[in-house]
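Only one chain is given next, in C-alpha cells, and it is the form predicted alone.
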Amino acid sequence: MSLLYQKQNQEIRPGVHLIQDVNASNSPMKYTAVKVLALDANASYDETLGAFEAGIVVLTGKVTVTADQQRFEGIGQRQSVFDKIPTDSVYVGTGLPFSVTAQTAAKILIAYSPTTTSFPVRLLKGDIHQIEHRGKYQNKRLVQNILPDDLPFADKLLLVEVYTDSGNWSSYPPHRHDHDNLPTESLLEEIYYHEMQPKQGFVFQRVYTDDHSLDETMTVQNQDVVIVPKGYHPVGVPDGYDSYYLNIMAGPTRVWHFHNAPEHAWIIDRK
C-alpha cells in the first residue's frame, strides 16, 4: 500500500468538498486518521465521534464549531496557511457530536485518534501556540505547536504545524519515533498534510526504516497526505517554493521522544 494519498475533490454534501480522508479502512494506521474538508460560505458539516477523540483545525477562513452544548463562533485566523498566523482549533472528546458551519469559505482539518478516555471540549486559540524556530543553514523551519505533549488536553493526539522555506529541509536530520522504548523513544504514528506556495509546487518526502524493508520516496503535491506508520521521514523543499505541513501524531503514550539517524546526527552539531 502506498504511503501517499493524493488530493481529492469530492462534494459529499452541498457546499462541502472532501479533500482527504485517511483512516483505518484505507491505510495501515492504528492510532491516527485525518479528514480535510473545504466548505463554501454557509455550508455545514456534522459528525458524531465513536471511540475517537478529534482535533478540528481551522486551516483557513472563519467557522462556527458546536460540540457538547458549547458554541465557538467566528474562529479562524487566516485566509491562507501561508499567512503564518497561529490558527484556532477545537478539541472534541470521544463519543460526542459536533458541527462546523462556515461563515466564509473555509478549509478545516479533522485529526482523529481512537480512545475510550474522555476529555472535555476545549477551544485552543491561536494565541496559546508555542512558536519555535528550529535549525540552521538549509535546515530552518518555523514550528507552531497546536496540541503539544505538554498541554494535557487530550488522551492521544499531538498536533503541530511546520513551515519550511524554499531550498530547506525539514523533519531533518532524519528521525524516527516507532520504538516503544521510553524514556529514550516513543512509539508514535504520524500523518503529514501538505500544502505548497505557489500551489503548483511539490516537495520530496522519504519514509524508510533502518533495514530498508520500508523505503519509499515520494513527490508530494499541494493538499496531498503522507502517512508514516514507522521509520524516518525527512522532507526536502525545492528552490522557488515554500512548504507547509500539519503533523498528526498519536501512539500508546502521549509523549514525543525521537531517535535521530546516527549516520546523519552530525548535522545537528555543526558550528
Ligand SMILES: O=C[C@H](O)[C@@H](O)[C@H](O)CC(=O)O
Contents of the next structure:
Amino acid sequence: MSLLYQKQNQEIRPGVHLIQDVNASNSPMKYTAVKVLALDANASYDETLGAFEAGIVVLTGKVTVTADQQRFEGIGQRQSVFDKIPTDSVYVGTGLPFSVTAQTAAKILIAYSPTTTSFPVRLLKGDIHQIEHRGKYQNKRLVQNILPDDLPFADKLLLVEVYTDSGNWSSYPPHRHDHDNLPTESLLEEIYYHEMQPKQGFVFQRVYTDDHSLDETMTVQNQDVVIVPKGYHPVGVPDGYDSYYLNIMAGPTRVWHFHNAPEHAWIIDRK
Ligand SMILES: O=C[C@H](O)[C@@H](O)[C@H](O)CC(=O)O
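What I would like now is the form predicted in complex with the named molecule, since the data block earlier showed the form predicted alone; can you produce it?
Once more the chain from above appears, this time first in line as the rest of the complex follows.
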C-alpha cells in the first residue's frame, strides 16, 4: 500500500485545477479526505456536501466563499504558504452546498470528515490561530493551529499547519495516535499536504507501526500528499529547503492525544 499521492494537475472546470483528491475511493482512509484546488482569478468551484463536514482553507490568494446563505468576501491572507501568515478558513457543516470564487489566483485545500452531526457554518479568521513554537535543537517547528480540539466548531475535523525550516525535523520525536485509548491516546487518522521552498525540494517522511508491519519511508515532493492511516510519522527536512505541511486529523473522538515512541522520547528531555 503506497501512502504517497503525487500531485496532479487536471483542469476539472474552467479555471479550476485539481492538484490532489484523496478519499475513501482511492485510499484506506475512513475519517479523512482532502481536495487541493488551484483556481484561476474569477474561476469558481462549487460542491454540495454529502454526509461530510468540510474545512475550506485558503492556502494562497483571495477568495469569496458562500455557504448556507452566508457570504465571506475577500478571505485569504497570503500569496505563499511560506509567508507564514495565518490564513482564513471556512467551516461548512454536513450536507450543505458551498461555492468558492477566486478574486485573485488562489489555492484552496478542502478537508472532509464523514458526519451527520450539524455544526454551523463559520469563518475561522487567521488571527484566531493559536501559534506554537515547538521543539529544540534540530526539531524546531512553527505550528499554526487552524481548528484545534479546543475550538468546539466541528464534529470530527482537526486542522493545523506546520513549518519546519531547513535541517530540522518535525512530527518528531516520532509519535502515533492510532489507539482508541482515551485519555492516554486518541485514534486519529491523518493526512499531510506538503509544500517545499524552493519548490524543487523534497522531504523524507517515514510512516511505521510498532511491529513494523507498516514501515514506509517516502521521498515527498512539493504538493504531494501522504496519508497516515496508523503509525508513527516523522518528517525530516534536508539542508537548504523549508517545509510546510497542513495536517487533517479525524477519528472517533475529536481530541489529539498522542503517544511518543518510547525509545525516542528522550529527545524531548534534552536540556
Ligand atoms: O499529529 C500531528 C502531526 O504529526 C503534526 O501536526 C505534528 O504534531 C507537528 C509537530 O508537532 O511537529
